[in-house]
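The form predicted on its own is given below as one chain in structure tokens.
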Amino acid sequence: MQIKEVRAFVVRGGGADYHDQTEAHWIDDHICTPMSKYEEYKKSRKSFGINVLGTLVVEIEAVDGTVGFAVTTGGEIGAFIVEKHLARFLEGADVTDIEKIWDQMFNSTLYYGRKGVVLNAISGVDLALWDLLGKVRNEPVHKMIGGAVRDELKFYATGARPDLAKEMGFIGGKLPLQWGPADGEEGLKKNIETLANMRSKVGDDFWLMFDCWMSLDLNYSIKLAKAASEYGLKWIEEALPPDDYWGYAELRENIPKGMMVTTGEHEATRWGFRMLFDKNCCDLIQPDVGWCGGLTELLKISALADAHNKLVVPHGSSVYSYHFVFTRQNSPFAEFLMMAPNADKVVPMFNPLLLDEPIPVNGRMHISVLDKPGFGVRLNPACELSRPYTH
């Protein structure tokens, strides 16, 4: 069966562009990033523009009318790319052609993607091919990736309150950290505080991780990891620019023995995460699977790094995610972003975009939630979609 026509649309307002929120969400209240030096940008992330591009929605139709999509970041940018430029190298192949259409769209943006958007809306490609490819063989992805190789999926939660999360089942909670080094050793102090408190309220066997989103330097990575071992810290996450991998092995080479680094968020490719590998950057990667090259370019990097004993543990993507770690036997937890404004209850991650999105229940979910055609989901018809560009 041939694809008939790709569409690009454009959405505002949560979906995959999950910083695209109101105001009093504790995702843009105070989190340390690269802008946390500068006073006029240091409050929220939305100063600074974290939630400019909004989402971009990706529709593959085939010849029988069977429609394939998935959802991304990358707004109107890439809603252009899709059209302009992604869409001859689908239109007149078959939905099946998924490696050669991937290899397409990477080799003929090299010139100017590799990394970021280009990527983000390859990715998108990528995601809405193996939902179409599931709907017209009526498969879910899981089952086309290989098969699940556990029966239940755990999960810990990423979000302000790790003590809430506890409650709610899940096995960990990861913490934005708030200060970073333009606060100095008094930021560092309330960063221990913060840790310190919440280990109390959860108690000793509850993991707790510190996200730093790419917000430190080295120096103030070490003296952070030294001084959370004390509270049984499980990881320090991207704590370090994405491009930096020298620093990024010598923090492993100084972390707490036990105290794992990670990072690869905002990493994207095979030779991406080659490099991470290459220079032992990391103990466990966390690629996104709407960012990365999509699960094409996911499944190559998860191969990558089981031979190089990594584990796998994708940045919180809803069931672009899910599909993959219930296949996988170096991928054995997942992430669960928790999209509440107070962090208190668990609610669809792409809400409202997705229709019949699964989420976690007392922190876990059974494969039997993804057993429906391609990644199982539909686009909210409430949303509002606007197609900026046409081919």
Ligand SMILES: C[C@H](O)[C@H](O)[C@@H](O)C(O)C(=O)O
The other form holds:
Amino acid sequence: MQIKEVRAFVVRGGGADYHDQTEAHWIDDHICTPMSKYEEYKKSRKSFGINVLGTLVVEIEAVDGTVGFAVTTGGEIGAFIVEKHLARFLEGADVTDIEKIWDQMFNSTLYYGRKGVVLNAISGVDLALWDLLGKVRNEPVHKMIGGAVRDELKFYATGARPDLAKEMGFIGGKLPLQWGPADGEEGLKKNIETLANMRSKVGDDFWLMFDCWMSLDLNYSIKLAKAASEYGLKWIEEALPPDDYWGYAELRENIPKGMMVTTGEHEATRWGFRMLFDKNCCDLIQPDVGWCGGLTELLKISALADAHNKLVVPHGSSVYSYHFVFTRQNSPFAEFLMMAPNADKVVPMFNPLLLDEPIPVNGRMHISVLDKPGFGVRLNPACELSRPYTH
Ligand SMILES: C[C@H](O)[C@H](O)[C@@H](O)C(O)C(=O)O
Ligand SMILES: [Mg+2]
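Okay, that was the form predicted on its own. Show me the form predicted together with this ligand next.
Now the full complex is given, and it begins with the chain already shown.
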């Protein structure tokens, strides 16, 4: 079946750009970032532009009128890249030409791409293509990539209230780190107090993790990890900037026994992850399927991880991750981002953009909820899409 047309849209307010929240939200409440050293950008990530891109929606229509789609972060720049550059590799091709299309998209953008928003755009197209193929074949994506290796998926929750996540049935809670090197010893103490306080609420067996969102330096990370090990921190995530492979290698060498170093949320392609494996930077990788190159690339990254005995627990990305995680032995659980402003209830991760977006119930998800063609979700017609470019 041939591809007829590719279209790219932008939408604001939540969706795949889940940092783009309009009301007060824990996800924008004093979270430590690489910009926290600037007083004026400390309190809110929106102040430095974390939500500047917005959501990119990619639609691919086959000649019989079947439409596959996917959503990722990328907004107007992403829409430009899809319409003006990538669409040419799809229109007229067969819906099964997934490998060839990926190779053409990646190689044709090498001179300005490789990572970042170009890879987000490539990921969006790739996911939309898998969705289309699933719809054409009347098969869920997980069945096209090897089939499920388990019937039920367990989730940990990312958010400000691991104590509530425990009551909701999750297996663990990942706290955003609030204070960084610019806040000195005082800040370090406050981070540990937050962890200690949470540990006293959730008991010994519930997992607790720190998400450091690229904000620390090596010395601070080691100090934090050592102090946090007393309170059973399960892992320290994205402690360093993503390009500091050398720092990650040193951090992993100096981490307290039993604690994991995790990273990869802002890494892309098999080559980026190969660096993490070659230098033994971490124990568990967290590629985002909407940012790392899409499902086609994630399958390669994951095979590489397997050969290096590393776990793969994708970052967020909702239904696009779930279809993958169900099919891999080295992805034993999944992340759920708590998108309720106070992290006090489970709402769909890409709210309000998708209809039929599955959510964990009691911290679990059964494979049967994914048994629909493609990724099994629909665009919410109430969300206003704009198409800034055409080709
Ligand atoms: C909570 C974190 O600061 C980020 O907003 C989140 O995207 C993330 O890093 C995660 O791992 O979910
Ligand atoms: Mg993270």
